[in-house]
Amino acid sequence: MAESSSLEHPGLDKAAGEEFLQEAFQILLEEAVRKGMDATEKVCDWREPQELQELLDLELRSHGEPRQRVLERCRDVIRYSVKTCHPRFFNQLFSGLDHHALVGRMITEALNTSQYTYEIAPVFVLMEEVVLAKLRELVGWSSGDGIFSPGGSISNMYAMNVARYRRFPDSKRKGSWALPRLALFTSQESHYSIQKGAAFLGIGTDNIYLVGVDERGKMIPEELEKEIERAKAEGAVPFFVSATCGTTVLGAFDPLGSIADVCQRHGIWFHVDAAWGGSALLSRKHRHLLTGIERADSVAWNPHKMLMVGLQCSAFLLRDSSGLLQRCHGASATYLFQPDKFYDVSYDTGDKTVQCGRRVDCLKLWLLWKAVGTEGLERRVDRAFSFTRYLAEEVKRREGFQLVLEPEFINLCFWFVPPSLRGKEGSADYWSRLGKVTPVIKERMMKTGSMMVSYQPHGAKVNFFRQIVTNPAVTRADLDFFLDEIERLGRDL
């Protein structure tokens, strides 16, 4: 009886919940947004894992905590997290915070719907198609298909799967038994998701033919031709070529037109991984970097990178408009995709993906685009290029700084040579010693919290910094600070 009477009242205190939300939003605004975007605040408050475990008290217990304690938890989470919206965060291919996009993300979370059918997500089904059509238009297609996916890696995997299905449609039912040995081709500079995708889809990493690149990291079309012929001679069936627009480290753009010619000659699916570089299509000044992309069969593009939309926002775009995506991935689950619904079921787009539940990733981009327009997005892209040009000239001007190569995109790669190594380039241990400088400077900046920037070795080149600026809140003072701080942190090495 007591159990039955308890069901007469809500099991949730809505008034207390709203009060908590009000206070939590204030913490979010003050700690994550205002302080997170303040150049005088730390980018990170570094703690070793054991210390951080103790500070956060992550253990989950039987009884709940008072509201004020939970709010303090919120403050702690923000305090000890890296502020990727900070104007001195240069560590990833994404950075910054757009307030309109953030509101889109918050509305998405509040509505908590899944984008698989029109009946449960009518606004977002229509919105997604409008946004995807606009992205396809920028690629150069007047029609086509597509879907938002959980990141560029998954978009690249979708491309492989659709390419395989188009060539061997029986593979959907019969699996690998229906297939010859397949071969796919990508450059030595391509993203590691191509390796993961080949493994995940059962193609096998041994069947990836890595194509040689030039000194700037661009795929050499003549080498692609040779690799295709080699694969054929070895009894494999070439089915997929992935070119890259904006490689992760050097920011290289493969010559798409020449690669498209090779793919056309051999009847191979041509995919372009433009997860990083795709947003240059918005700039009339810089879209030439992607000349030939309109000849691709599929494109991966991550607006969450250069456009500051917020993680995650990754579009998988197809030139095909015959329903290939649906045929490849569709399973026609009758509890979701009933054919006798009272509305046009072509708006139930969820069967195009390998997911069932799928978060809404279009709203934040749509709201941002509505707020600033295509012209505003173009200004952001152009400003990012201007940042890099300024820094490249400063690196060439300043003693102790050395470019790895002249930037084509917004990846700025350089070494800092401390005073102890200057003029000693001829020494036998010069490069090994220089390679140890970058990790030490990175450790020092992390522990002071002054800024963050990435580094890596690359081929025969020892560790160097890779600096990326996409955040329009950054100013020249932040860029000057960046170089000054590297010099300050590394002068005694």
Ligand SMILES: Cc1ncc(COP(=O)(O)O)c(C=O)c1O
Given for the second form:
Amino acid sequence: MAESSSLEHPGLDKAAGEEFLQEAFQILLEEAVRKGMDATEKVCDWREPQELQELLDLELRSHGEPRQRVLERCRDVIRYSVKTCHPRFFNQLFSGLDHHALVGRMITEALNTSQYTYEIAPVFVLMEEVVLAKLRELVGWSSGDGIFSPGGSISNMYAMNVARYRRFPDSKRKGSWALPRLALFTSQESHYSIQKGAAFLGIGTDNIYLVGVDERGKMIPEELEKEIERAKAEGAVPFFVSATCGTTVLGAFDPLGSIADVCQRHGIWFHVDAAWGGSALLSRKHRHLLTGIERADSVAWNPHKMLMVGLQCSAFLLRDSSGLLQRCHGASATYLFQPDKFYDVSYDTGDKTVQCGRRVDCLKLWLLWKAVGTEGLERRVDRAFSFTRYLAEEVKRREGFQLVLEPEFINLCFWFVPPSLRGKEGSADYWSRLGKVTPVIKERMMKTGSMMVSYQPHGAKVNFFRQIVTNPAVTRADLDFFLDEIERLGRDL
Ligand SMILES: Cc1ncc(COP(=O)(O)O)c(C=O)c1O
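Alternative state: the form predicted in complex with the named molecule, after the form predicted alone:
Next comes the full complex, and the chain you just saw is listed first.
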């Protein structure tokens, strides 16, 4: 009885909810945005996992908590999280915060819809098409197709799947039974998602032919040709080449024109993983790095990296405009894609993807683009290049810093050589000792919370820093601080 009378009233207090929202919004603005972007605040408040577990009191209980306690929890979540918008966060290929893009993300969350049908996302279906068309135009295509996907890794997997389907349409129904041994080709410097994709799609990682690179990490087209011949001699069918524009560690751009020639000669799908470097297309000064991209069959491009749109925003772009994407992935679920709807069902674009529900990823980019224009985006890209140039010159000028290679893009790779190792390059244990310096400096910066930058070993090269600056809120003072801080943290090693 009591249960049924409770159905007369809403099961949620809207007024209290709005009050909570307003207070939470103030916390968000103050703690995540204002303090997050403030250079005098910490980038992270590092805690060991055990301590953090206790501080956060993560356990979920049968009773709810009072509003003030929940608001405190919001504060704690922000406090102990890494501030990727901080002007001294140089750790990832994404960083910074654009206020317009953030509002786009908030509206997306508030509206909480799925991108699959016009019926449920009329604005976003139209918007996605416009944004994708704009990205395709920058690639150099006046027509084509595409979809926003959950990240560059997935965009690369889409490319493999579509390429396989175009060559072997029966594979959709018959699976591996319809297929010979397939071979795909990518450089030794390519992103690991190619490995994951080959495993996930049943192609097999043994069937990836890793193509040799030059000293800057660029694929050597002659080596590609040799690997294709080798695969054929081994009885495999070469079907897919993935070139990279902006490799993850070194920031190398593969020579697209020559690779396109090889693909054309052998009738192989040409994919470009421009997840990282694609945004250079916005710069009239730097877009030459991607010359030849217009000859690709497909492109992966992540605006969530260099354009600061916010995770996630990855475009999978296709030159084909015959409906290949739809044919490859479509399942025509009648409960969602009813053919007899009252509107033009060609606007129900969701069957092009392998997902059902799909986040709206276009609004944040569209709103940012509306706010700053193509020129504003171009300025940001150019600014990132200029910062990297400035840092590279500083690294060359300062004692104890050594470039791993001259940057062509915005990946700044360098070692810090502490005073104890300077002038000892000839000694037998020099490199092994140098390799131990970088992780210690990283630990120290994390524990003081002063900044964050990533490091890795790479091939025969011992641990070095890879610094990335995409955040337009960064100033020269932040970059000077960055190098000074490395010196300060590593001087006694
Ligand atoms: C060259 C390249 N491709 C693909 C990816 C994967 O992108 P995502 O992290 O969005 O899956 C990355 C990520 O850093 C990358 O650097």
